[in-house]
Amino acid sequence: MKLVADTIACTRGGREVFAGLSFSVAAGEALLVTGRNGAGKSSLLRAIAGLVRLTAGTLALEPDGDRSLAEQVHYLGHHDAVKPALSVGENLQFWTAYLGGNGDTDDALAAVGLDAIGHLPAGTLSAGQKRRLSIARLVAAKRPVWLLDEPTASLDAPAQSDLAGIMDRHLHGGGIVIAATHADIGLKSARSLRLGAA
């Protein structure tokens, strides 16, 4: 399985964020996109997610399958799609079933440090445990390729801890992450491609 991204362009109100951008990650591989703000890496994911549309170019993950790109991403964005109503479990147990997963969210909730709170209201909980619950997601609802935008805002040091572990696994499994970033996630061999001005 490969990712592959041919001289891609993207143009948001009417200014030209990226062009002639060409990159590919493999199976098992990390890919850091790093940038100044406002020089893309956001698009980017979200331009690879399906969520936005390429101005030129094509993405493409080989080999061909039965499914879209866009139904074998995850996208974790910087809004963690919680519903306040709902608790922590029945929102995992949500997001599991639109996105197709069959996972034991229990499990998922556990990687994440959640399990002793999954009855509790999803509106009382912090940032960084809405970010964790965000998280869970991604091992509750398999999918090859996860597309995280800052993944590390508001987690603490041990959540960022088990974030990397969880990326670990991923990759070590044939996944594929690309990560938009300023700061060290704690994937040590993942390459790195700059947006924008030096």
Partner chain sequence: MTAFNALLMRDIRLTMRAGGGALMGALFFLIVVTLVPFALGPDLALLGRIGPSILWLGALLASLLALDRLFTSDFEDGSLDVLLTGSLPLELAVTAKALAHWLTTGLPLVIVAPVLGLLLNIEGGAMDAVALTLLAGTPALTFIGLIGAALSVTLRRGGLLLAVLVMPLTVPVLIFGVSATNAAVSGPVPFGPPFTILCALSLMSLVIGPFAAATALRQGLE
Second form
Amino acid sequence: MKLVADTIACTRGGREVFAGLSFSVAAGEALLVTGRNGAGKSSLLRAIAGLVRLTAGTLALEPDGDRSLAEQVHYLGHHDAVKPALSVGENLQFWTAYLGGNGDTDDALAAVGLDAIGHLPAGTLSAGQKRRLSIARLVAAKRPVWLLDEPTASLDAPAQSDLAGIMDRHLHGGGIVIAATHADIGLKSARSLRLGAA
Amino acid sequence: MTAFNALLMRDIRLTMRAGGGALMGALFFLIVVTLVPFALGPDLALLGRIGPSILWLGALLASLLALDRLFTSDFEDGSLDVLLTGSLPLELAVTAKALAHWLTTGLPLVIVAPVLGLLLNIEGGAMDAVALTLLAGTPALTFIGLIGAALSVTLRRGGLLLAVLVMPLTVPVLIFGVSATNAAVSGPVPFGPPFTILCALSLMSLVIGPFAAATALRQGLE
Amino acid sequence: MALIDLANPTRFLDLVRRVLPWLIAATVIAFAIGLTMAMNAPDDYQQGATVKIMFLHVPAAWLAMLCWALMSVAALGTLVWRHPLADVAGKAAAPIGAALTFTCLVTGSLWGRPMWGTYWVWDARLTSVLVLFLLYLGVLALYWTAEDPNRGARAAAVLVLVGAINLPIIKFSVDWWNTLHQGESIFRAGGPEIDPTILRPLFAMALAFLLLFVTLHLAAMRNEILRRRVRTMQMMQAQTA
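In place of the form predicted on its own, output the structure of the form predicted in complex with the partner chain.
Every chain and every other molecule in the complex is listed next, the one we just looked at coming first.
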């Protein structure tokens, strides 16, 4: 399995954020997208997730399956997609069911260290805990490509190393991780793609 | 279908838990209906005559204004992005949300309408007709309003914009809803034709609404 | 026990635990006496037995207004003195007040059916109560929508005080609106002077309603304090997890 981008370009608000970009990420590989503010890191991730249209080029997951690329990615954006009125467990169960996973939500909560408070309303969680709950969704619903936009934002050191472990397991299982970040997110062998370097 | 049901149940649960959900639309309906006699005077004979129209207007305003937050809250907390990466076609996802909204907001309006009918001195038989036409017509209001809700979230504007966009589109529903009711109450036209057209409008908006709303969301979220 | 001791929610919970059984008993007895007296009251020469609805209708109306007055004091307590129990008292009173107003409207409507031949007329008095009901529902809606209970309490306090100032104005304008229109369907229920045989059971029922209100209000305040403690404990549990 391989994610291939072929001379892709993207325009937002009349401004070209990136153009002529080509790369490929194979199963088990991680790609760190770096670059200054406004270099188009978030736009690239959103384009891969199908949330932003490309103005040129193609993006594909090879070999072609019957499912579209958007259905095979997990998108972890700046917002956590957590509903404060639902309990921690209900939030995760909803996303797992919606994203077509049959994974164990209890295991996923344990992986991010929220298993003891699955019954609490998500409104009582701190920002870092909400982030962890958001990450739990990647574990519970199995999808090959993870698109992580600043995944370590508001995570403390133990939670960051938990996340590094989760990403490692995903890569060992033949997954793909593409992360946009300024910080070191603890991936051992990651290739790097610098946007806006030219 | 699990994804559809999951989204439907989540939205119902969210409305029930936060913000008084279902009751807020019904409360707005009650207040609109109460204000009318203050404007027109307490003449029961007059109110009884125009009561069905007042109920229809109140239900229309209540169901459209309640749609304001349908996509906005999902947009603000990032849920909409994740919803877009689901395997469920966006048209169906949008339908699930609209259905949940109708069940928690539209249906309560139909249920409280007979109580409000008492305030407006509407006769028993006429009240049955109003309730029946509201039951058949409010889905059309919700699914037409859905388009406005999708447009207003992509334009990052809420509130009155939705009403301005959508109200002209609800004119046919209002016409046939009220004329079916009047046909049942006073004649001379039979109840059947306008009521059938009302049902047809509901079914049509059930198809058009989700497609238009999904298109608006896809175009607008770039 | 001084008033300052009651400010401590724990002391207050202790007090409620001790007082509540007695209050429940007193309420039951007061209703038994009141209802017996009401049943034995003579029928009205015009309205017959339907006049007995009055023994529920009038006390409910009195208590509904008293409840708003109590909420106004609690609102002052929330905004001015920041008393820890004030917004608990206000929040606990709102649904009870709404229920009393609703009782008043329903009994009034049932009473109106034989008198006026319809369940509802836009009589000035009934209409004022309906507006009061809408105000109660507004306060409730504010409590429901507020995600942060403290901010919700202050917003509701402002609304309650505005309502308290506005109630006389609403009452006045509704009266004016009603006499202005003088629709043909308005019948004024200006009966003869009320006889002591009616007045005594009425006051007995009012006392019973008052006891019922105090009982429900204290129980609701206790529940609200416990609900807030659960919330605080959840927050603490979330923090330590």
